[in-house]
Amino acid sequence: MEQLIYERRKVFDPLLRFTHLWLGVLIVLQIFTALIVDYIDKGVPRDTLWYIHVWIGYGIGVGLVARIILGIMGSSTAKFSDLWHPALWLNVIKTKQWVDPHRWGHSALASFVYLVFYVLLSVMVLTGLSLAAIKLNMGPFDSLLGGNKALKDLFHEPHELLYNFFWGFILVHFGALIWHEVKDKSPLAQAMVSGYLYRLISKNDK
């Protein structure tokens, strides 16, 4: 039989454990509200959707602002600065090989994606304030653009675009987190619960 010895150490802070699960929660939410939107015929449920959807918006777009507070001002995993590996992106795509060296903190390689997921998602929150104004006079933007449906399309087809990436990014990210289960024996599905990563040292046959 197989032991695994590992190395454990607590990483990631109580603060973005809970930004990280808020965000992913309403993100699903808002993914759910905007899938069975279309089955509903208008009139009152339909509307009523649409509101939840827009309450649901202005909740991710208060995670997102807690995230960037804690990337600018957060303990050391949460900052931007943890995610920032310039040189090695680079080394990857002149040497096309897929080398994520081991750190205590967010994958190196993978840290480039979870950066452009906050580009992104600031972007869909924007646009998504921007339609809640323009469709139902609602949120921050509503003096600016409340009922100017001639804007409509031009955060329309956007917001769409974004939201079948984020579709793609929850269907990637859980089987990246699968991946490393399963072929690393990495238990890394369970460091944004307990706060632990777990590095591998030796494997030990009985």
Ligand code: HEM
Second form
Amino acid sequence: MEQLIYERRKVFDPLLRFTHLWLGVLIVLQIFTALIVDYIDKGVPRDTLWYIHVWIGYGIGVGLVARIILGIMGSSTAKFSDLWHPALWLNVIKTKQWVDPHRWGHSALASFVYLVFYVLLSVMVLTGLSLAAIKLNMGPFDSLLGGNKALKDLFHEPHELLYNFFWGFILVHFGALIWHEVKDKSPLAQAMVSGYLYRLISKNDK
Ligand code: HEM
Ligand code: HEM
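Okay, that is the form predicted alone; can I get the form predicted in complex with this ligand now?
Next comes the full complex, this chain leading.
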């Protein structure tokens, strides 16, 4: 029988974990509303679905602002500085070796993708709020852009294109979590629920 001994530390604080849960659930719902809308005929049900999409979008906007505040003044592992590892990323490009040293915080390699994720999510929220004003006369940009149909494509094209990044991200994120659990023999996926990271320190065969 194999006996594994771990060191464990609490690394992710409750606010960071809650923002992760909030954004994760709302983005999955958002993708779902965008997917099913094509199967619904024009009229009240379709309009209602777009209102739901916009209200979920407001929730995503609030979650994003909360995450940015945590990134600037949150705990040490929530700060954006914990996600910033340019020397390591350059090393991966130069050596073509995917070295991801164990650290008590975010994965240094995955952090690059997380930063891209937040930049693109900001674009989604800004283009989404603009579309809400142009097409539905809703939201904070209504007084600025309300009903200005000429600008519709300017915001619709990037919004629809970037949508692909988000479902792609989810597939890669799940794949990477499973891969790490198998490779490192450590429970990683639970870290954004419990806050604990584990590092394998010894292995005995009994
Ligand atoms: C990651 C988050 C988001 C995803 C994946 C997403 C996805 C999409 C997609 C794929 C469309 C085009 C659907 C189509 O034309 O068939 C769309 C349209 C739209 N989205 Fe989003 N969206 C997101 C966030 C937001 C946010 C934050 C808002 C606003 C607060 C928003 C508001 C809108 C509006 C108003 C439209 C146009 C509706 C229409 O054509 O009448 N979206 N979204
Ligand atoms: C069962 C579902 C999920 C689990 C178990 C999970 C687990 C985790 C874990 C353990 C991390 C930290 C990993 C590391 O440091 O590399 C993480 C980070 C992250 N995950 Fe997830 N995740 C889930 C779903 C999602 C979804 C649906 C999204 C977005 C659509 C998402 C977006 C993110 C982002 C943006 C980060 C960076 C965290 C930060 O803001 O600091 N996750 N996730």
